[in-house]
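Starting off, we have a lone chain in the form predicted alone, written out as structure tokens.
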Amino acid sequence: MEKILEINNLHKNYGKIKAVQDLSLTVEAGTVFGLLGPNGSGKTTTLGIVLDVVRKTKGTYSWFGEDPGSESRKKIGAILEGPAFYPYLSAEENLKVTARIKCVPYDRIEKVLKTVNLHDRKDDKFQSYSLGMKQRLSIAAALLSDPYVLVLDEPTNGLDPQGIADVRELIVKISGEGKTIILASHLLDEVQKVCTHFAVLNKGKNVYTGSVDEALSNKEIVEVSAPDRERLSDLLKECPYVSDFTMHNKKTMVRMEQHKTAHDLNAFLVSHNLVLSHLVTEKKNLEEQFLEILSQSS
């Protein structure tokens, strides 16, 4: 796949504070790539560097396989700060101002307003908009130049549940139109629902990179029980598919090895003449995976 963004050994120091440390990652075309991490992990600093807003200490990065420059920046739409528009102008008027700055024809305005579902409110003043609508207008402004890539820093920060849902739906919609999206977030649910791939940053370091599907599928937990608990325990110790297990009252929680499933476990037990009375699969959510990654990197 085409490499949209490639970061190699990136560092950013603020005096003695190391905001970004030896960070490397690759974002491929067509993905929704999430930079996930707690506040202060270096997400915003990293985006600031690759958008030429923050000066790096050392390291390299490239957009579209080329050194960063004015041509690559034309292919990128970005929102790093909160919505910044003239409060007394309408949505359409504010986008005309943005279009003039970006040297974009006005005929793009109607299209992007429809994309973010604000066309019916285009004549309303910006100051009358809800926070969610303001954020959607920011996304419309970022889409004016029809960029290859959309970069969003904490796109649902401060929004109410409806606003969060609207922005998430919009991200999925824009991705479905073929654009690559890079977003930074500390909200696990946000990354799990909209991203295809993600990297976990901790203290400025990249401590994990992978696809969301893999992260959620390779850590299956199975709840089982059997009349003969002692026999069950003995077999679980022998089973090559079991990473570890914990027995609680009548139920036993079994953590499977990577890519092994409840079907594999049940087949093994049956082959050893043990029939389970209870079997339920529980897949790890991203929060559990995230906390495990952070604990291993500390």
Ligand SMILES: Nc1ncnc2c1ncn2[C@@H]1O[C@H](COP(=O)(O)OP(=O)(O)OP(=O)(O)O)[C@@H](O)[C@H]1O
Contents of the next structure:
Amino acid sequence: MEKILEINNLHKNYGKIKAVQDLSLTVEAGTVFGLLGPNGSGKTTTLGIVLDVVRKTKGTYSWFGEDPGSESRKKIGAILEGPAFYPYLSAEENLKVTARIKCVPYDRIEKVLKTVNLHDRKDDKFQSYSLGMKQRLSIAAALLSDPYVLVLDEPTNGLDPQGIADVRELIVKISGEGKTIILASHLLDEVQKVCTHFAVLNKGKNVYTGSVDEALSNKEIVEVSAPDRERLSDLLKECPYVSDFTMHNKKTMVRMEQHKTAHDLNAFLVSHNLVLSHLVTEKKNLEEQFLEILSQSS
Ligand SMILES: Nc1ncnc2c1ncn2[C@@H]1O[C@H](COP(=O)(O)OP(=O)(O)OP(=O)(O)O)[C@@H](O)[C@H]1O
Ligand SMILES: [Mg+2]
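Having seen the form predicted alone, could you now give me the structure of the form predicted in complex with the named molecule?
Let us now look at the entire complex, which starts with that chain.
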């Protein structure tokens, strides 16, 4: 796999504050990589360093296997802070300004406006745009130079549910066009919905890296019910495949041991003469996984 970004033992101190501590990670081509972590965990600082707007304390990073420099920077489209658009200019005029700064031909503008679904609003003034449209225009600006990789810091911050859905859909679409995307987010469900891989930062440290699918399939959660709740409870306590369970009013949530599935559970219960009236498999919520990772790491 081609490496897009490799970070090795990165540190950043702001006085006594250790914003990033010994952070290493690799982002491979074609992935949507989520930098996930609570507020203040060092996500923006990390992105700032690799985009060359924050000075590192020590450590190294490389883009496309090369030392960072202006050549690699050209292949990166980034939105760290919202770019400054002129409120009284239209979207198209604003993108012309950006295109001139980036030395990109104007004929890219039409393409990126279509990508972000703003083509029919291209003549409207920026100041008349909704927050979600403004954010999509920022993404359009970052895409102007047809970068290999797009870097986004909290791309859905402040947007309403429709705006959030639009931006997420856009990220998935851009990824589908073959670009690698690196995004920082404190929202678990965002990472779960759009990312293929993720790292969890906690107090500046990388405490977990993996694929989203793997993290989700790690432990299966099964929702069951049976008329005889007491017998169900006894058997769940006995069952070696069950990690733990919680009984609610009607349903019981069972967390399986690693690599054990609803099928194993059902087979066990049937072999002990208990027939379920309800059985649904749920993918484990990343949130649980995330909280577990954070609690184990601190
Ligand atoms: N310019 C700065 N000067 C001093 N401290 C800073 C500076 N920038 C960040 N920090 C500190 O570094 C730590 C990491 O901040 P950072 O903004 O990278 O976190 P984050 O994960 O992006 O948080 P959020 O989810 O709130 O955006 C925090 O403790 C923050 O206060
Ligand atoms: Mg941040």
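The term rigid core refers to the most C-alpha atoms you can superpose between the two forms while keeping them within 1.5 Å. Residue numbers count along the first chain shown, from 1. Keep in mind that this is a model prediction, so the values were computed, not measured.
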Legend entry - Exceeds or equals 2 Å, Cα of residue 253 between these two forms, core fit: yes
Legend entry - Core superposition between these two forms, C-alpha change of residue 69 at least 2 Å: no
